[in-house]
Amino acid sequence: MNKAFIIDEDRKRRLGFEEVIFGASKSVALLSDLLKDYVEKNKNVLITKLQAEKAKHLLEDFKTAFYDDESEIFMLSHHEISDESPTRIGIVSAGSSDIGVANETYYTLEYMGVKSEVIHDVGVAGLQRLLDHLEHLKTFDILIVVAGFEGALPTVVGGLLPQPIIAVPTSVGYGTAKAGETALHAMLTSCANGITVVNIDNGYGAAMSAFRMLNLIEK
């Protein structure tokens, strides 16, 4: 049988990033089949949504990978950031159930040799946390802002700071937050000119996002 995948080896080169595997929907096997011809071809693996439980199996055959629970990332390698590197983009989350979310987009940039911040629990539900950290704010190139519930978050960054803003509606919330489809909309509608808006639950996304423009920016 043939196999169930190609890898795109000439991703790098087209566009500046390795392939990255979505993991929720594979199986283990097929996963461990595709990490093998990563470290075959001496590529960096990043595999996002992975469930714990596949994970476990995995980091046993791939034992110098690392796995994050809250996020859900998988990397088998990845890009050295040095200490004196510039803190580029940060990352503005809006409550501790956001995290997850957050460090997918931390984790990712760091994949991609981005150093990046992440700002925990500022939201608007107690909005002197944010302004305590505005002046900070200011010194990064691009904000990723992510927020559940009503997802009003990223219209108040947008309309105090002036960098590009990626926002990232998480599936938190009761009842009419719909599973995040209330932030996403939200955020879609925004009074905030000029914000980008990725999909539910999507720090990935968002991370890349930033990525292709920090790339356009250092042209």
Given for the second form:
8 protein chains.
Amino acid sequence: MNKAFIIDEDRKRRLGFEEVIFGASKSVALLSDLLKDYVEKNKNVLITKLQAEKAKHLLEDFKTAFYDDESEIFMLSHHEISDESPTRIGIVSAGSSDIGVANETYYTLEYMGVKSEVIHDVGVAGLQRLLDHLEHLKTFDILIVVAGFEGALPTVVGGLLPQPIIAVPTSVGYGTAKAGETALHAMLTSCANGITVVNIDNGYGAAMSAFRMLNLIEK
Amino acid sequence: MNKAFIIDEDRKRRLGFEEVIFGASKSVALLSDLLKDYVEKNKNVLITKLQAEKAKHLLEDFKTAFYDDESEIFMLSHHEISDESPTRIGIVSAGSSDIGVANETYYTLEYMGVKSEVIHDVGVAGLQRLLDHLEHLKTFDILIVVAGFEGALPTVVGGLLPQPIIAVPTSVGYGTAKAGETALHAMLTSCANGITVVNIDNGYGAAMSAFRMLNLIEK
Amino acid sequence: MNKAFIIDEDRKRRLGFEEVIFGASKSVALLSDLLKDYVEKNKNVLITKLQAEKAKHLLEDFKTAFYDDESEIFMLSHHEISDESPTRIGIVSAGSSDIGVANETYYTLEYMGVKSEVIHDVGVAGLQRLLDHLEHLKTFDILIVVAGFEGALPTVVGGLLPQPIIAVPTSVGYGTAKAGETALHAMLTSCANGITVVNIDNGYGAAMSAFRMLNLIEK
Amino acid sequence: MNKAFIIDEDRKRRLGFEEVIFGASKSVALLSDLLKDYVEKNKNVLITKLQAEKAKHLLEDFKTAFYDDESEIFMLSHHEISDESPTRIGIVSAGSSDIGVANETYYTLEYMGVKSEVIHDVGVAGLQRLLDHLEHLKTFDILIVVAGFEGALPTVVGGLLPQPIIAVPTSVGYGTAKAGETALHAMLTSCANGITVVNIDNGYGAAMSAFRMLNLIEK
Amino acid sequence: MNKAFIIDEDRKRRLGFEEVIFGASKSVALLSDLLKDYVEKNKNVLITKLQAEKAKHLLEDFKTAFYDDESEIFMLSHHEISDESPTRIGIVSAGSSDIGVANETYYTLEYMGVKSEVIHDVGVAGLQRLLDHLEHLKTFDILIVVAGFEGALPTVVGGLLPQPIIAVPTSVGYGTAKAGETALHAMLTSCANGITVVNIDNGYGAAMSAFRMLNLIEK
Amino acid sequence: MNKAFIIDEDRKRRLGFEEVIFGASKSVALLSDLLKDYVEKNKNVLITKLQAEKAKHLLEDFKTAFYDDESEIFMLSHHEISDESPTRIGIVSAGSSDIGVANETYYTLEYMGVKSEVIHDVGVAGLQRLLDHLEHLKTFDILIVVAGFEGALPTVVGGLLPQPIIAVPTSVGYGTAKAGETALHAMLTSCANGITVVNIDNGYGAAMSAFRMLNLIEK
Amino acid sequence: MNKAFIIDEDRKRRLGFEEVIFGASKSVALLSDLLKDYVEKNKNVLITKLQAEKAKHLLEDFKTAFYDDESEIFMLSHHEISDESPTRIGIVSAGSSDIGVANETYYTLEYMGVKSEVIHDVGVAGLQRLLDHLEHLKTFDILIVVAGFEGALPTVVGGLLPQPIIAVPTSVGYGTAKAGETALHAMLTSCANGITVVNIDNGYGAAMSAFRMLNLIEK
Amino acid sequence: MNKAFIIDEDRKRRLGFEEVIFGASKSVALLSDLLKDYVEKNKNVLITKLQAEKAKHLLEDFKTAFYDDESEIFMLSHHEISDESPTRIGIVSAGSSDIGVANETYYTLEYMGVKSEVIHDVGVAGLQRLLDHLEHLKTFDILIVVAGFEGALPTVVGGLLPQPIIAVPTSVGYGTAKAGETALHAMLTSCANGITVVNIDNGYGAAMSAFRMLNLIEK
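Mind sharing the form predicted in complex with another copy of the chain? What's above is the form predicted alone.
Below: every chain and molecule of the assembly, starting with the one above.
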């Protein structure tokens, strides 16, 4: 059979960013082919949801690549971030179990050349931790709020702060957490106004929607 | 056929409270029969989830009965509450749409001879409203927290206050609120510790579990 | 009992917008009380998801109010929109059955003082209709994309255009459309990058999240 | 106990094709017995959804068999396809992660003596990739469209092309992709007309329904 | 606002059939506008899932229209079917409760100029009724099999007959019938090979996919 | 079109009972046609799940028919039950709200010529009510146990008594009762051994499965 | 802590059979303790759903035990079955993948001293296989029908044969088979009358309900 | 990045208990960091849902820690329980498979300095086992009732005893047990009054809500 993929070469021109590879369901062989193609064309590469075992194989052949265990992000080079560039995006996580998804957002933004900062573990069961960060949170242009279990954090943040808020439900929890479905539904039915939501564990998608919003600032 | 019901006469002795009638699925004819039986035996009656239309019919025959539209509670007499008795139970509701369920709890407790107080509309999207009531909320022995939509309120209350907390999800909301399922699941997966939960819209059940807990005080 | 609601008076200061009333589960009596309170305080009012029958009752007492049948939006006065203000937000709907939700977004934005434009009926089954509007769509700062059934439109738009895209699933369809759940899930798992999503039929929420994003432009 | 299977010997006469073995839930021992029975009767064999580990065992005993890792297809000989026979069926896949299911269709058709062609990776996030293939896609009699995630591809294809379209949802994706359920429901509620759908990951079933349709041409 | 719909004028050229109107979620006012537009342009019209009450209003203004209560189909003129044209499509229904969906298929085909025949009430609980029709069923080019409850009929038909089979689950049943979901899932997991499926109650979609298949015969 | 039904004339010979009509989804016109056909052929008729409004219409034309509001059963004559025939079947219901389903079983058995007895309102929340009936329950050959809400009654009965137990979940309850699904699942996962289950609210089905079991006694 | 189990010593007297052990969620240590207790008391033991790995450990200590891989049944001695005893129960399975569940039924009955026979692989996709066995199936007192995928077999058998029918859905299949849920729901909504159902893969439960029915014969 | 967690230092003052660590989704590295932080601050530690493999690693570094395989509880020191302190809490489990969850409750209470007692294996299928313990159960202040499968035990206990009852559904069972969802829903819809419920397998949460209730006694 012919090559099993076609790179969307035109995406950069249309959307301002290039295609990214979803790693979870691809075989090492297919991923390796894809990477070679990207390298040949002198393109950057980002692979998301790449299982550690598969990453290990790829790292043997692509030794300069970066891989982060918690977020399952794999990168081959990325955009430069100048030290002066402002930190426009705050990533707020409810619990330390959400670190993987928060990191997925952080590294994706880094790959896109956007500086962000992660504020960990400010879940609403200990409300003071959030209130202590309130003034700092006001300094960001966009807030990405990551939470599992009952997913209440974006609602509380959205009631306190006026920025665009991108809520990311995570699959952290058990039983009625339903692998993130409860956090997702809670975020979508938030009684705080104007919160938008991405797929469960989709730290990558949150970064990309923040990236789209950054277009508004530059105008 | 024979009579379609058997009253659990012994319940009072075993549990300290009498049987209550679930009104939603019973015909007016059957309810009327039941009421007559109770009246004859000189017993108090509480009917829950009684649709307004059916209540209207019953009120014609049982003129001294009390009926509340919002909570669909129907009562024939109830326990006396002395003015000196302490207000042990605080009922906290997230939004004014939760009034029906909050009332169901309130009237059930009144029927059982227990004084309570409802604090309306302190949802977490306007956190200050809750924080303003914090000192007052500390005075109750037990807190019943009623919320629809994303159901975040019990989590925030549970992170701030040490009392027993009975969370009541309501079917207020639409779409991913899933008729109360999202609030229910959010409350069950709360990252605040030691919250217990009752069925969706089950203001009655919350009152009864609070009633069971009051046994602990009297010891 | 005391008054069943507490207006979050401080919201304007914190978030830049005032509290809005969810109409679907409130009785006419409660809504009427709320409206009087708002009018007394000389505040604007927006009620969402207000059933036509209840609106009819309220319009008798509040004769200057505006009510739109398709979107179930009820407004008492609103912000002025100057003719010169740019049309920053494009609302794109997949089918003419989505008109109610599209209007909910449109009127909410109008209420907030933001000009928008609705482009109806450009669903992907007749792709050319969308492609014909492409150049026009490029002129908006933010796109709100409304679709029921399989909810594919935001994915196609998101693959063609770089702006922030807020996807609104609608409950239009039957059977496996599952009252909007399928469109919702399709939008959340979109293979186009950086799309964010709000609750099913939540035209109001889409408008409010666009409103939050407008903060970015003004900087 | 007696033999645990009965081959439907008459199927070829009734339906024009023979029984096929579902491999996923059968033990190696049972599969081996079945294969021996088929070989003895001089019949072709196709096993679907055969896990790699089980295939490995069977390949030791049935050395001439063909096995494809991506599609988990196992075949013992098959129908001849003459070089002149037209390529009636186009298999279109949305992403390179769908390769396993696309291959299952391809090899099943090959086993049935039907020539097909796979066009990979033309998902709607990069619409141009599909539009570039449009003229080529017009040359097929039947289109089988394979997609995971939000499953939008069959809708777009169905709006552009008049042939019979068999949509195959795949379990590619995570979170709200719900192991293929979202793509399935999206395809079933497609706003494009006249699309039919098979089970999630059922590349085999798509091939067989195409095979049934080929009867119409030969008339 | 501008007109709330755009007719896909080009569909006939692309796909061989024109746009059809989904009636269930549209207001009478919008439908009336649409109909006038179609009539002006001298086009045929088919509205599906049009509730009887709304049909009544439209029939007052469009007196020559045809409306069928069971199927909720509304038509303004349609294609001629010559008496000599062969009856290519057999519509088989499991029970007499499925008549609405079977009729939706029948009238849609009539509207498209295609002759079909309905064979009612041959469900598998009385298998002989089906076996009695077997020879007759062999004469059709395509079979559309309509069933509610457990949806077993397409499986049995598919095991007996070689034609293309389009299975249509109906929402007939209660409890675990889950408004057609069980029949849908049963048809999708059929152990008979090569059955394709459309949405629950989607008699219209079944007709349209049969229409696409008829292209194969004419070649 | 031809007649929309085919009566399974042979069912009596095969199974010992005749076809029965599912009333819920049929129009009055269709039901009336069916009834005339049955009457003409001098057959008994049983219609299940017939809504009261439709029954009213039919009773005008079929004046000797029996209709029971609670169970929605409609009968035209039935089998004679001799006074001496033993009462083989005990129908046990958990609450008085289950009366409709219990009656459906009772009248179906009466229609089949089988004597049964209903013991109402012996739910497990007042265990003594059940224990009081234990000796009486031992006298039946088969027990049909009807329960809504959490559906615990069949489990308790099944742990105390050795007869065949047919569990019937009812849709009585709200919220997490999920229209009978919870009772259904509870009965299917009962920790008591050898309980079988029928569809939610399927009092008719329980009667018919008991009828099949009675064949065992007569041998 | 004290011993983690209490054997229900009285069950044999009440129900005619002894307690059985659910093996899936118990540790080897706990199972070993339980077995010792049974052996000491000179009781027979049946463990269901015992994973192969755990069985291996137990077989080392209880060398006379019987274990069957396909059904995960573990037995320590059982009831004698005399050669003359009639084969009262026919176990019919739809496909050879259902062998595990069919065996669970078979061995449980054997353990209870009841003779049964398994007829494999007579699924409805090849209807003739079932019709060929029809006369043989008539000879059994009770039929247990095991099927996965769309679960149509019990419906067809129930339409052809008058005996009590216990339907057992299996988790065989993928995608919309939903781990047996589809077969379960299909069986519960069967259009054939008087079929009863047990939990998914519950071959054990089917055997036990048949055992309860055998009581009827002996009377 | 900075440290990925913030300990809620103030929790003890607010709620009377300290933060606890959810172990299931955290890496060994992160857990190790957390433990060191706790040890340094001289705090007690409780980790819940810690997989055995991860526990093994941590036990190497924290040799004085306690770990229980069945409950996956990990503790570093805990509160002293004096021998004279009353046993206020009874933990009742339905089956011996529920031992893990019952232990989670037991050890959490021990960690909090509260004495409890576990009564195993008194499920309702052998009702006598429960009735035998009734007098003993009356001596506890609070009852925690743990059950899987159909989850009927809390209902029966709640109908017999007046204390506060905290129901804990477990994921024990298969098929329609739905990993604890059925037991959960059954407990939430219990026909016994005043039962409260915690998340599936949440033995920890049950202990904590009992701990909150103990506040009532001390007053």
